[in-house]
Every structure is written in structure tokens, then in C-alpha cells.
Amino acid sequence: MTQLQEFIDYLSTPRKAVIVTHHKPDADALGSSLGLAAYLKKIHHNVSVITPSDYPSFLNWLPGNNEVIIYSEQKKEKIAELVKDAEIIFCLDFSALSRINSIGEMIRHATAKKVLIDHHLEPEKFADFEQWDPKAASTAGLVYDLLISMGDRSKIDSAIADCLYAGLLTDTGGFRHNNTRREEFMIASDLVSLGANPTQVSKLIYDNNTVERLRLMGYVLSEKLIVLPEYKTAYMTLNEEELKKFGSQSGDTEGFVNYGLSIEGIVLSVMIYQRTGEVKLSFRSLGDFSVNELARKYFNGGGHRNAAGGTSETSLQETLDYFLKILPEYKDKLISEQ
């Protein structure tokens, strides 16, 4: 971390401390954010921990849960409230501020000192302190090396472990992406070490689907996916019609995008999906074809060289035509890769 040491002096007196982490936060975003907010506990901080918008059920159970303030109107104000009084405010998993919504501008304008720990490509430059790495597969492993950096392993318990631990297995696919490094496995060996759960965590996360998950999975897997084998690139779409009739709840089509990436030869996997009117894409890729390169130009987006995710501003069908009209500038570089 960038000035530790003022960083640690810092945290030496009880603050009120807000986390915050990005809109529709993932397992990596949530479980480090839970993860940190019980160390923080620990150590005799007032915590607050706030989402943008809701998450998929699944993540219920990470310890801590049952306290995370999400983001509505009618919280609007204590959010505000809290922001404003706050001492000092941690920024998990995002990069840029304009990924938290309105919360952001008021996270801007706060007078707390403001720490972002994160991996994501090209951050703004807003934080007082920096926990940041690129090569890191996932915010939960910096929040690891945080604590120990900070000579705290010794506060992470069996719940901190299993929240650092969540995010860590999902970030990397299941150890599976590429982002994997020796470093991680290191991570996942003294979590399990300090009490996580990796049977259970891995069983909550990726084995708790509801039948209309599953449904909408064969739906999309059956009639939606599109395979472009000049291009390398498989696609799929789903409006919002489709999600209802499928039950699809927030986080449902979460990892769909990776099923196109399976199929042998595909380089390039995008999911387009409409929900309560907003066209979101997901893109995966292999290799050193760069998503993150895409997103940004196109999509307003951004993210890791080979995730990355994007909007746009139009329907789903003028989304599908903008992409699949630019996916020849990429085709060269696309049928390069083996």
C-alpha cells in the first residue's frame, strides 16, 4: 500500500469507517468488503457497509450480510448521512467512482480520507491511500495481503476467511482464468489455514441455483447462443420479456458470458441482456485479446484485460447491430489468437 505506515497510524485511533463497493457487487466485491468491515470491527471501528444497488441472493450468506445498507430512495439520505460523517471511506473493487452511481459525487466532495483497494485497469485518482495491483486476481487477495502487510493475521478469523475466500474462487473462475498465479493458491492455502470453509464456499456460491436459474440457463445455452466462427466470437441477447418469463432474478445470468468461451475455437464471449430498461454486456476473452480495450472504446466500460463489462445508451437490438458492426475491426487480431 502506498504510505502504510500513515495508513496504519491512521487506523490506530476508533474511526467511523463507510465501505463501499461497486453497482451490482459480486462475490470478490461483496466478500471483500464484508471480509475488511469484520477486521475493521475488530479493531474498534465504527462500519458502515453500502452497495449501490442490490445482489443475487446467492451471496446471502457471507457473514456480515445481514447488516449491508443498499442503495434506494428511501435510504438516500442516511447513505448521504453517513458518507458525510464518515472519517474514513474504503472503495473496494472499482476503479473509478462513476461505477457507484450517485453515491460517487458524494464520496468526492466527503472530507474523509478515502482508501481504494482494488484491480481493475487505469484508476482514478481520488484516494488518499492506494492497495492496488493489476496482476492481483482479485480485491479480496489485496485485502489479504493488506492485513498482513498491516501484521494483522492473526484477527483473521473463520468469517473474515471464508468472506476473502469467496472472493478469491470466483475471481478466478475457480482457479480456472488465467489471472491465477502461484500467489493465489498461496492466499487460498492460509485462508483455508485461518478457518475458511472451501467445500462450503464453493457449495453456497456455485451450487445454490434456483430452478428458474436453471431454466433460463437452458434457454440461453438452446436458442440464444450464437457462434460467429469467422470472428472466434460467440454471443448471446436476452431482453427483458425473456427474463420474466424465466423469473430471472438480479444475478441470475451471472456467468452465462463464460459458457461461450467453452465452445473449442471461441476467443471473444459477450452476453447483452436488458433489465428495468438498461442494456448491460459482458465480455470475455482468451489470450492477449484485450475486452478491456473494447469496452472502454465502445461501451463505456472497462475492466481486466479478458473481463470486462460495458452499457449501453440504446436498445438491445441497436447494441447487438454497434457490436457486430465493429467486430470486424478486431478480426484480424481475433483469428490470431490460437
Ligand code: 5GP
Given for the second form:
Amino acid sequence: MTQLQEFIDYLSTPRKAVIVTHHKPDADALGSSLGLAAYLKKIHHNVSVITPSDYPSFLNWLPGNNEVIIYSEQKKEKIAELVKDAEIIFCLDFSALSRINSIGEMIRHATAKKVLIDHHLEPEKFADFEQWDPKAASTAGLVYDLLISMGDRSKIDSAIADCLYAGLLTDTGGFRHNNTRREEFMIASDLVSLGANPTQVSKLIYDNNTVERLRLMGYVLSEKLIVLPEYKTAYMTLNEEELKKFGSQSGDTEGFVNYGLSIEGIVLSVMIYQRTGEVKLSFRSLGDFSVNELARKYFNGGGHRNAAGGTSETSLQETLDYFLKILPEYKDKLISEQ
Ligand code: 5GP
Ligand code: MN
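Moving on from the form predicted alone, kindly provide the form predicted in complex with the ligand as a structure.
Below: every chain and molecule of the assembly, starting with the one above.
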């Protein structure tokens, strides 16, 4: 972070702090937020963690989860007040205020100092302090880097370490994606030294399925996975009825998109599904093929080169038709990718 000393000085007196992360937070979003919250509380700040939406129940074990304020019509006023009264607002794991729905405009107009801690491409310029690095695999790792650069390694206890480890683990896809550098292993190693429990965290995140989710996965892989070898592309869709039939809950579709990419020769995998009020798209790619660019250009989204997401306001079928219509534009790039 540039202006690190100014940041440290600002935090040298107790502050009213707000931490906010993106819509439908994943383990990196929530783990980095709760890890940072626990640290800030330890150094005597008054901290509120806000999420713009609910999140999967397999994240409920994260230390500090009980205090998270989830946006709802009833909580709207309370959240507006917290944002207005805050002296410092931390924005974690997203790079544009539009990703946090109506809280985005509250934050834009707030008088608090704003801090961006993030690793997504092309960030919006709204923060006074930035801990931003698109090469970092996770926001949790950037929170770790920040605490280290503040000289506060000793403040990282096992609860904070578990929160950060969870983000690091999931955003690297279990240390498998091509964003996994030497640095990620160094951070993981140090977090384990500080008390993170890798076996337990992995179990809580990956081996915590409901039977319904497993059956939904079986269904989508056997019935809904379409492979287009001429585009080196695989895609899956799930509509409202299908999700309902399997009793699916928020977050149940997370990770499905990776199976498309696990097919030999596939370079682009897409998962399209119905979510309350919108259609959500999840993209994964290999090599130089940028799903960030595709999501940004056509689906009002973004993310990283090889993992991105977007949304559509048309129906599921129309969204799929639109995707299939634009696919030929990318044929040459897809085919040239190994
Ligand atoms: P996922 O497919 O797992 O939901 O998201 C993959 C990556 O893309 C994550 O880094 C996530 O933050 C980002 N992402 C997902 N959906 C959106 C979206 O609608 N807009 C933007 N800008 N990024 C997204
Ligand atoms: Mn992340």
C-alpha cells in the first residue's frame, strides 16, 4: 500500500469501521472480511461487517459469521446509518461499487476514508488507500500482506488465520489454478504456523455437501452438460424449476463450472443459471483466453482472466442464445488455445 504510514496513523486511534464485500460472497470475500474484522477489533476499532446479500451456509462456520449484517429491506436503514457514520470503510474482494448493489452509492457518498483491498482487474478509482494486486490469487492473501506490512503478524491468531486460509484455499481452487504462485504457498505456510488448520478448513468447505447438492451435481453433469468441440467450449444451464426440484440453496451451484474445464481439450466453460431476479453466468478458461473480457463486454460483469462472472436481465433461454450467438466471435482465439 502506498501511504502505508498515513494508513497506520489513521488507525492509531479507535475508529468506527465498516467492512463490506461483494454480492453473494464466496469464501475469499467473507474469509478476508472476517479475518480483517477480527484483527481490527483486536486493535480496538468498532467494526461492522456488511454483505449485500446472503451467502452459502457452508461458510457459516467462519469465525465472526454471527455478527455479519446481511442486507435486506429491514436492515437497509441500519446499514445506511453505519455507512454514513463510519470513519473508515474497507471494500474487500470487489473492484467496482456497482458490485455491492445499493450499498455502493451509500459508500460513494460517505465521508469515511475508503480502503480497497482487492485482486480483480480494472478497479474503479474511489478509494483513499489501496491494497490492490491483480497477481495476488486472493483478497485474503492481500489482507495477510497488509497486516505483515503493518508489523502486526503477532496479532494473527488461529481464528484470523483460518479465515484467511479459507480465502486462499478457495480462490486458488485448492492451490491448483494458475494464479497459485510461490507467494500463495508462503502465505499458506505462515498461516498454518499461526494456527490455521488446513485439514479442518478443507473439510468444512469442500466436504460439507448436502445430499441435495450432490444429486443436483449428478443431474447437471449427466443431463445438462453440453460440449461444443468446435469451440473447445462446454456449458451447462439450470433453470428455476430444476433448482427447485433439487431443493437447492444459495451457493449450491458454486464450483460446477470447473467440471466443464476438467474435460480434455476444453478451454472455455460456462455455467448459466437462474438466480432471484436475474440470470447469473460463471466463466472459467485456460491460458490466454480472457473470460474477464468476455464477461465485461457482453454480460455486465468481469473478474479475472481465467475466472469471471456476469449477469443477464433476459430469460435463461435468451441468455444462452445470446451466448451462443457471440461464441463464433471467439472461435479463432479458442481454437488456438492449447
Ligand atoms: P464466480 O463465477 O465464482 O461467481 O466468479 C468468478 C470471479 O468473477 C470472481 O472473482 C468474482 O468476484 C467475479 N465475478 C462474478 N460475478 C461477477 C459479476 O457479476 N461482475 C463482476 N464484475 N465480477 C464478477
Ligand atoms: Mn477473491
